[in-house]
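A single chain, nothing else alongside it, follows as structure tokens in the form predicted on its own.
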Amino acid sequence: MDLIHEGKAKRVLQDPDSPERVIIEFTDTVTAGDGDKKEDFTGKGTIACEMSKYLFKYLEGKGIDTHFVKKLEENQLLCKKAEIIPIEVVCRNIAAGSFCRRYGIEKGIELTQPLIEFFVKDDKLHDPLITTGAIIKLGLAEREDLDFMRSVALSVNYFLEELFKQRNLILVDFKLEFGRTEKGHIVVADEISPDIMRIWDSKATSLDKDIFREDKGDLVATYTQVFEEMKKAKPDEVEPRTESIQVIVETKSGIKNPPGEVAKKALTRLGFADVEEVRMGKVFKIVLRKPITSEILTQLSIMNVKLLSNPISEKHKVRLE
């Protein structure tokens, strides 16, 4: 099999049976501090692969698109080929790690709501934090893609949190990578294991890669312990999470907008003389019974053309809440 990419803890191989699929091979290597600390632990690749398979299947069952197809060997997953978007998406529920160092706050502070952060995926630059404006200006991703990845990350956070709660596990934070398939769909890629997330027990004891970072114990035994707890959870008892989308419909430039003109005249009479133009439109709020996917956004475009807007005189944009 041809090697496509070799990272710090995984290898990506071309599937010899399909040009549209790849094989993700998990190694026993664990790194920390941008690779400054590195060690091999026998069995780590196998348990990280097993956990990724389990959690990918769980998320797929809840309606989230991933690159996972099936498990092959002990440390191999067959996945859809996807071009990785060079942005890492981090979701935080509790202050820990670099977040504490960056802002000088105490570890363990619970955030009032999940926080999404973006980082450049570049080891040479040490994966720096980046703003959405900079991402767009640098051409790393479009605003619509960032909104979509944020929405998916929040859905993943909800479903993982609810599953872990059943076994008294606390999801502190996690990192997601996304890829674009040959069909243009953006999917969750890479892996989902304690290598890319922080998990605590009820006493705030680490059950993740912090074991290695801080030399706290047996990494493989800890991973095995947390996986055994995960498997005792009941995915069917995790309630669905509704998603909201706003569709904003506006009259195209150059086309008269009588309601807006009436509103402008009324504002002028009320003393708001600086108002140059008012254009009135429509806002539709659509609530879904499942997470937002690329396919749903495609269906939404069809809905706009067929029902929500007039493509001749109106334009529309989608806002993910």
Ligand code: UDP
Given for the second form:
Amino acid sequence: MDLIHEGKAKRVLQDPDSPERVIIEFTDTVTAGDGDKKEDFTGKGTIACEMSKYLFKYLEGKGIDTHFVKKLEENQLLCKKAEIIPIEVVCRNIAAGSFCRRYGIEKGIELTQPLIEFFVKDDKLHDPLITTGAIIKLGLAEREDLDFMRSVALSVNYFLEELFKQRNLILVDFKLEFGRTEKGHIVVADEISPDIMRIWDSKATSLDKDIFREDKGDLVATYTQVFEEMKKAKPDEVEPRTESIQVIVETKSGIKNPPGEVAKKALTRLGFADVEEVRMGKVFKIVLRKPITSEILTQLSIMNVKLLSNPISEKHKVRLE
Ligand code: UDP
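The form predicted on its own done, now the form predicted together with this ligand:
Zooming out: every chain and molecule, the one shown earlier first.
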């Protein structure tokens, strides 16, 4: 099998049976601090693979698009081939790790809302935090893609948190990677295991890679214990998550907009002399019963053109809330 990519903890191989599929092989290697700290633990690859399979299947069941197809050997997953977007998406519920170091705050402080942060996927630069403005202006990803990834990360956070809560496990933070499939769909890629997330028990004891980062226990035994606990949760009892979408319809420039002209006259009468132009549009709020996927966005786009806007005189934008 041809090796496509060799990462720090995984190998990506070409599936010999399909050009659109890859085989992700989980190794026993664990790294921290951009690979400065590195060690092999027998069985780590197998347990991270098992857990990724379990959680990918769970998330797929909740309507989230992932690259997962099926499990092969004990440490291999068959996945859709996807070009990885070079941005790491971190979601945090509780302050820990680099967030505490950056802002000089105590580990364990609960955030008022889940926080999404973007980091550049580049070990040589030590994966720096990056603003959405810089991502767009450097051409690393488009605004719509960032909005989409943020929304999916928040859904993943909701579904994982709710599942873990059933077993008194606390989801502190996690990192997702996204890839674009051959069909152009953005899907959750990489892995979902304690290698990429922080999980605490009710006494804030780490059940994740912090065991290795801070040399405080048996990594494989803890991953196995947390997985056994996770499997006792009941996915069917996790409520669906709704998604709010705004469709903003505007008249195209050059097309007359009489309500806007009336509003402009009224504003001028009120003394706002510097108003150059006013255009009135429409906003539709659509609440979906499940998380957003690339496919739903495409369907929405077709629906918008057909039902919500007049494609000759109007243009529309979709905003995820
Ligand atoms: N994370 C990861 N890969 C990275 C950076 C972070 O999987 O390259 C995960 C990490 O395990 C944690 C979350 O993302 O669950 C937030 O990590 P943080 O930014 O706090 O960085 P760290 O403490 O790893 O330096």
